[in-house]
Ligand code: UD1
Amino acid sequence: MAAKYALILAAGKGTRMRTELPKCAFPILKKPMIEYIVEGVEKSGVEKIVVVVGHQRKVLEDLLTDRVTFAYQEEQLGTGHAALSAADILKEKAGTTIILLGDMPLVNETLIEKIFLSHEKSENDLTVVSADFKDPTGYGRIIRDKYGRIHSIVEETDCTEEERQITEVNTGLYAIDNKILFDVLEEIEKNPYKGEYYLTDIVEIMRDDYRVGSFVIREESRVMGVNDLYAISRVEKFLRDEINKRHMLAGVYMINPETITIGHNVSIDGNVTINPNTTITGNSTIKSGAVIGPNTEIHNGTIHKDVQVKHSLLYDSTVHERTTVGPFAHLRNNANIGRDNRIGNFVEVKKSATGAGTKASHLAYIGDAEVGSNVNFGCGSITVNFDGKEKHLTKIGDDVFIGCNTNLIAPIDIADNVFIAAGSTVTENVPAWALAIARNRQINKADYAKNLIRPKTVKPDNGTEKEKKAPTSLKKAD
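Chain shown above in sequence, structure on its own - the form predicted alone:
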């Protein structure tokens, strides 16, 4: 079998996207568009991937570092010129090159493998990938001769009325003998109206002297191109439906799946329940028995067996077995929550690890902390990790009880079996088995409030004013 290469054209500006990002870097389900194509090519067994970049090329270089080789189109002179930019990298190689567009994220490894196989079996020098569109508006038309052979590709703006009725369109994908490719590209002439070199012209250049064939795609959506934000929404819907179907057939129970978004690289075991309005993206993993949602977002998260996460946000974090998270919890920056934990209402955990059986049931902040097992955070307790310039670490041992409204001023070390009284602001390390009380003694001064509070007058039902005996506002007397 001949060597296989991929040439991805991704140098365009994408002005219709109305975004500062280069079009091919625009996210679809929180993943840059071009990464879908590169992953598909990688899985198809291609030996070398060349990506042609131009507009804001640094963005794409940062996204695809070490995965591809870059070629540079310094001027935007059309698709033919873009392909020719890779000549120094691919020209001398023997084999077959597939040419792809960086704005077609639904082209997957299965389709790429089929194109290569069709090209090889047909013994073509050039295989044009076409599709039959119900609405071909905006696409170049495939013109065939009376024998059914491809004669040319005509851009819609150049079509006659009769040619506009043709529904077979050019997808922009090609498989071509690599030794022929760059010689043919050099023969393309600049279009006098657009001032660009059209890759489509290779059909007319090659039809008489080479074997030119076609591979017709029956699934129109698979070769959907992205030129604007509306097209993004169409691609996302297609991906969402395809991904959700795959997971449901594998045993994932989705309630109202039309409201659920699962990313392309998410791994979900069977026997998982996902409730409405849930988004799971990135390289997330959900293990068996987990219940996710409703109204939950997980990105790059690892959820272990029998975990429950509801009405919460989880980014770049891990939750271990049988832990419950939420409602309204926020885990971020590599939070690592141990097994059998309770992370409850309005609790935020950032860059911290907790041991088994730890509980923060409500209104707590755990940041930059190493927390042991069976620790209880009372309501309103926080690790005070930031001194205005730097972040500091809090260490908490096992079997520690932290009373309500406690401030742990980092850096600080709380040993095992410590009890911290409610309302304490703890600034020094606490040894094992100690009771820490860090608050002022309460003093009640009889009748002193009369010097601080002005009684408020109210109008009773009869309309006359009288002085209210019980003060209701704290105001200093004149």
Given for the second form:
Amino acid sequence: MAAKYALILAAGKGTRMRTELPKCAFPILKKPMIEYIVEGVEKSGVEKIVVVVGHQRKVLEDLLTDRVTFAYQEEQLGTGHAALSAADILKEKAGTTIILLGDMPLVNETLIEKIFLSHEKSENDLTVVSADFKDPTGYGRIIRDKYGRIHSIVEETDCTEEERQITEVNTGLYAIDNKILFDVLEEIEKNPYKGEYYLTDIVEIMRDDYRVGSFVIREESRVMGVNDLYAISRVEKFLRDEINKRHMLAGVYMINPETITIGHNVSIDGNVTINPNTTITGNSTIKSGAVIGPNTEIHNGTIHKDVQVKHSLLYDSTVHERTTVGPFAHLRNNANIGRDNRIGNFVEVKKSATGAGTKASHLAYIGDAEVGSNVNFGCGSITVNFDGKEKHLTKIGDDVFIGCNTNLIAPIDIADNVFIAAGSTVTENVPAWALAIARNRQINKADYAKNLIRPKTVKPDNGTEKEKKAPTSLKKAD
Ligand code: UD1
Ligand code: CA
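So that was the form predicted alone. Now I'd like the form predicted in complex with the named molecule, please.
And the full complex, kicking off with our chain again.
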């Protein structure tokens, strides 16, 4: 088989999006649009991938780095002009090039392989990929001659009323002999109305001297082009359904799956339950027995076996076996929670690791800390990691009890088997087996409150609040 190349056009601004980001970098299920198509092309095994960038080129270059070769289209003068920008890189190569638009995130390797195959079998010089759309609005229409051969592609804005009724559209995908491509690109003339060079003109240029054919796609949604934010929502819906179905058939129990969003690169074992309003994206992995959600967001998370996460946020973090997270916990920036932990209500963990069996059940902040096993963080305890200028490390050994409302002023080292009294602000290291108390001793000033409190509670006699009723029945002795 001839060598294969891919040319992806992604230099446009995406004016119809009305957003700041260049269109092809816009996220779909939290992953930039362009990465979908590049991934599909990579998997289809082409020799070279060229991406044409222009508007805010750096954004796309930073996303794709050395996965592809970049061509630069300085001024966005149309799709034909964009393809020509790759001449220096591709022109001399013999083989077949697939041209793709960067705004078609649902194109996958299966489709790409089919297009190459059809192109090769039919021995075409150019294969235009078309589809029959229920609503063809916005797409270029395929004009065929009386023999059914493809005659030209007319952009909607240039269509006659009659042409506008045609429902066969140009998907924007083409397979073409590479050398012929760069010859004919030179021949495209500026469209007089729009002032752009239309790639679609290659059909008319080639139809008399070359073999021009078409490959008609049945799956309409797969080749949807994204031009505006409504299309983004449609693509996300399509992907969400497709991805959820795949997971459900593989044994993931999803409750109310319309409210569950799973990213493209998330791996989930069978025997996992996902509750409503849950989003799992990025490079996340969820192991068997885990129960995730409701109302949970996980991005780049690794969740080990039998973990429970509910009503919580987890970013770039790992949770080991049987640990429970939430409700209302926030794990971020490389939190690495050991097995059999409990990270409870309103607990935030940042860039910290814990050993096995550690618990922070309510209202705690654990940041920049190395925490041992079986540590108990009392309610309201805090690692004070920031001195206003720099972040500092807190080290806590195994079997440490941290009383409620404790401040551990970092840098600090709490050894194994330490007990810290509630309400302490600990500024010095604590050695093993010590009890640390770092708070003022209490003073009770007798009767002093009489100057401060005017009681409102009506009391029947002096001092004792209501006479205590004698118990009506006595508890029976066992
Ligand atoms: C294009 C096709 C249309 C097809 C539709 C399918 C043309 C003239 N029209 O229209 O027939 O039905 O796609 O979705 O080709 N780009 C550049 N440089 C430019 C202009 C565009 O790189 O100067 C890139 C864009 O970044 C985008 C892609 O080419 O990724 C398509 O451009 P867009 O403006 O979206 O074309 P459509 O109007 O959708
Ligand atoms: Ca488009």
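What you are looking at is a predicted structure, and each value in this text was computed from that prediction instead of being measured. Throughout, rigid core stands for the largest set of C-alpha atoms superposing within 1.5 Å between the two forms. Positions refer to the first chain, counted from 1.
- With the core held fixed, Glu390 shows a CA shift below 2 Å between the two forms.
- Superposed on the rigid core, the forms differ at Glu161: its CA is offset by 2.8 Å between the two forms.
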